[in-house]
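First comes one chain, alone, set out as structure tokens in the form predicted on its own.
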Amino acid sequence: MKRIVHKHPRPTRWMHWFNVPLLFGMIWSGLLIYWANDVYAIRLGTWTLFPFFPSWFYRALSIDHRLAEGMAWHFALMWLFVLNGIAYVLYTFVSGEWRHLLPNRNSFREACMVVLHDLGLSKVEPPPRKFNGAQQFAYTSVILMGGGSALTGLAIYKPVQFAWLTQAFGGYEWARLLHFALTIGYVLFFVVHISQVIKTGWNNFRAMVTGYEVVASEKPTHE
């Protein structure tokens, strides 16, 4: 027997769905704007082995030359994936959503069930429920990220008005070096969500874009 139950909330499905865009825009409009200055590179001690993004990436996506393209767009932005985000926060506290999503004392424990489970070297699962441990850790840690990408991105932005801000996170090479970094954090965590996405099939996917899933009824059992 299967029964439909609902799992995600119409306001987090709203938003999640939102920040998809908004986040790949995000990151094309910093590309465009970290090729005028794409001063990281693959290095060995004095030696650079090769950039981080080759001339050929630039030239292949149509990178190079667009600056200010590139500022407007990010700067634009921005103020949308800011007030989605501080939306999505509070949402989550108001409504109680958080008891889902925040690491408990069973979450180590249980990511790690998670991890095995999913390299194949354990064929224990993991509880089932609405967020299992491995996925509060990355959910949790997404929000933080969003949260250090706006403080960053103002600290380079604005990196006079908000001196105190940019000597917070150890100058301005810093905080670029930091909102650098948790770009390519989110790139990853687009990586591994989607191939999670893949692997748990039609049902999970679903259950974002309707709200409500499709579970197994336990069968009643006769003593």
Second form
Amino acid sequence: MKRIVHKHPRPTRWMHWFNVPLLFGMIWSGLLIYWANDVYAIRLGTWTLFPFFPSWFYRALSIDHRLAEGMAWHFALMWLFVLNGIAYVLYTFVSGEWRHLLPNRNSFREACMVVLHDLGLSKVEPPPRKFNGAQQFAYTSVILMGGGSALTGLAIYKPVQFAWLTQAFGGYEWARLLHFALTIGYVLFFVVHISQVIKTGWNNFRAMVTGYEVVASEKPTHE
Amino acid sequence: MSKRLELSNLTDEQVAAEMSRLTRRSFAIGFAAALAGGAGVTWLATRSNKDGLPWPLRKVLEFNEQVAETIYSPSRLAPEFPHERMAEPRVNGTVGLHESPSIDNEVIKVTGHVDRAIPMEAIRKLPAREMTTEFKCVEGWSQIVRWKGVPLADFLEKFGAASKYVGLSTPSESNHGGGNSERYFVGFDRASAVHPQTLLCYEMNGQPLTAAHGAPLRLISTVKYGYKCIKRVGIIEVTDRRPDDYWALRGYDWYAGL
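What's the form predicted in complex with its partner chain like, now that we've got the form predicted on its own?
Next comes the full complex, and the chain you just saw is listed first.
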């Protein structure tokens, strides 16, 4: 027999979905800024494996010569991005949702099992909890990355007023590189996140939209 | 929909029906929210321009400026670096550099609340400050450079007057011609103008300034991006009216504070 089970609280869902266009806007405006000094690349010795970014990429997305516009959007959206992030962290702690999200001492082993399973190297099914170990690591990391983006961003936005922070990141140039690397991190997170959501299927995705999922068992799978 | 639903015994058909209802409702709300967001962004992006930006974005920059002025402290200094790390910065701007300077006979005009002409000679006689700091371009690159010059604070105390703002400009009064014959000008809030690391420089990396780097006198401020660090200063205006700024008229932030 099937039953309807509450999975994701409303504030979590709203903040999650609000963050989607926000993060997109931050990355987009960030690209407009980055273009003006696009010095990063993955290099092996003197050989450039992949430049950030090839000229076709800028052309295809019309990113060039829009620095001022990029900065204006970036420094407007940053407020919403940071406020949404703070609200999420506060809510997650106050509501107790953190208990599902923070990795515990079993999470690492479980995360490895999940990764092996998803790569087709293990037949052990991920545990049917709300969030398995791999998810706990992924979702906790991405929040820490958000904090990292805010702090490295502040370090390059006000490197004199927050000189101590800029120094803590190894100086202005390192802070800029870290700020960029974190953004690449979001893109990688996004690719894995979307593939996993597609793979896990409609019921799971729908739970992030409606808050409810349908389960087969008599007993609720959590809470 | 409440959690009570979870406890009630529903048939599989009822579960399916209830989930479709919830799904329709949530997607409708989501769709409406996305539309509202899209409309908001479109509205914002299509507002009339104020100095190269849709005015709401310009307003946000002005709000950010107020926040920055609130947290600003003149005692916070940019870190200094060992001299060995200094290097020649890129020549990034040539606007206003068309008049070749007559290095030693140059006269800096002080206007606004006062009307004076200060010979370079008098500026060189003021106590100089040297600093090896990181020059930061708004484009995202930075370069450690050694500077020598007179703190603008000292210059203003001796030759200027109290004012809310300080405007600096290349010598030419004319705005015509375009390209290199254009005038370059920047505006400073008073607090940033009198920051101890805001200098009127005549030496770079131990050598007299070259024309390309703004001889005979250029501004360097560690609390501003490079586009505020005007080369070839000819006029310094002490004023209570917020001075225009070359790049702030072209979509960039007026404050540009670091």
